[in-house]
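The chain below stands alone, shown as structure tokens; this is the form predicted on its own.
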Amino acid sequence: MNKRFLFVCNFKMNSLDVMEYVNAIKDDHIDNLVLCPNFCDIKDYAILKRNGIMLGAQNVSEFSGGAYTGEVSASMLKESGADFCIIGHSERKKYMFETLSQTNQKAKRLLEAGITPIICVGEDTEKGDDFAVRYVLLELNEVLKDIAISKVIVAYEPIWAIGTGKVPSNSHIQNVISAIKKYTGVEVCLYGGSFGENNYKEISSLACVDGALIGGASLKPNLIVKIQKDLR
């Protein structure tokens, strides 16, 4: 594997604990894995730093501080640790009915914090190339307003791929991240979506493809380090 393929790990509403990942990494310097824990692991998972291991958070408030009960702002992500965030997420946008705007706001203040957001898009429909490639350069239109673009992470994730089992061929991930990185000038863009042991390689193969936002195989340290060791 020639270039540095970046693994973000998002443990989502789940709690692993930290002797797991401990245990399967070892003695070992892996400098291309992200994990993201929920908000209240974070600092437990923060002893990997030493394995060269990144930490990220799920998610941020919009706010900088102040009266927002529940809300965990940039800057106290930072203070736990974290290097990176994901925000965006279509779950999020299904179940919070977060918006377009509030994801460019915490990407603003992600990078005021010195926190690199990962910013997720995705088209809620299996309907073909042309439609993802629309769908999400015009979620990108908003998301990028006012920001730093070589300073950010992009994650396609095609909705109806995620947790599905079910994953796009190769050209149309192929389609979808050259045209987000020809369009927005973005620089790194990571696939998820039913990303695992059956199509690391294929995936991984893509030239445009910089890494991998993973869901359920993060609660599989030893799978993780296996795929991330055969990808070296």
Ligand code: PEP
Second form
Amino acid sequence: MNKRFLFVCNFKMNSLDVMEYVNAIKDDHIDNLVLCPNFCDIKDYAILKRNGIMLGAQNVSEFSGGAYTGEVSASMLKESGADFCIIGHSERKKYMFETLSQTNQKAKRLLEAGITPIICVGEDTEKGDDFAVRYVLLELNEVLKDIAISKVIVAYEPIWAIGTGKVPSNSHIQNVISAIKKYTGVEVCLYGGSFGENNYKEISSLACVDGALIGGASLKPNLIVKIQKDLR
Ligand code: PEP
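In place of the form predicted on its own, the structure of the form predicted in complex with this ligand is requested.
Shown next: the complete complex, the earlier chain at its head.
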């Protein structure tokens, strides 16, 4: 493989013992893996920084600080060791009613704190390439308002592919991600949605795909390390 393929692992609301990743990685140095545990576990995962592993969070407050019960600020995440943060995930839009304008505010707070936002976008129904391109560009038009484009990562995640085992065709992924890059100027774009053992070779070979946002498979450290090694 001739490009650096970024693996971003979203553990969601699961608590995975850090020793599982420690044992899978052993003494290896891995510089293209971002692990995103739940807020409480981030500090435990700092031990893996000695192996080159980077850390991320799964959400952040749209406010910088103050009386916002239950919220966690971008500067707190930075202090915990996070250099990346997933925002606008479809599960947050669906269950926590996160809006595009909130995602935009979250991106701004993260950039102020020196954290790279990983902004999720993706269409909710499988209606072909044109529909998907229009859908994600409309989302990004709102989310990227007044944002330094060169400092963010976009994760294209068709909602119908998340956790379902269904993966779009290579040409669909290629068309949507190429359009995102062409029309927004974003330079780093990941694919997300049922990425794993059966499709990693094909997806990582697509020229426009810079990495993967991985949900379910990220809870299997041996598999992630195996895939990462295979793509070196
Ligand atoms: C996700 O939730 O961002 C995701 C891509 O999940 P999965 O890999 O399980 O489809």
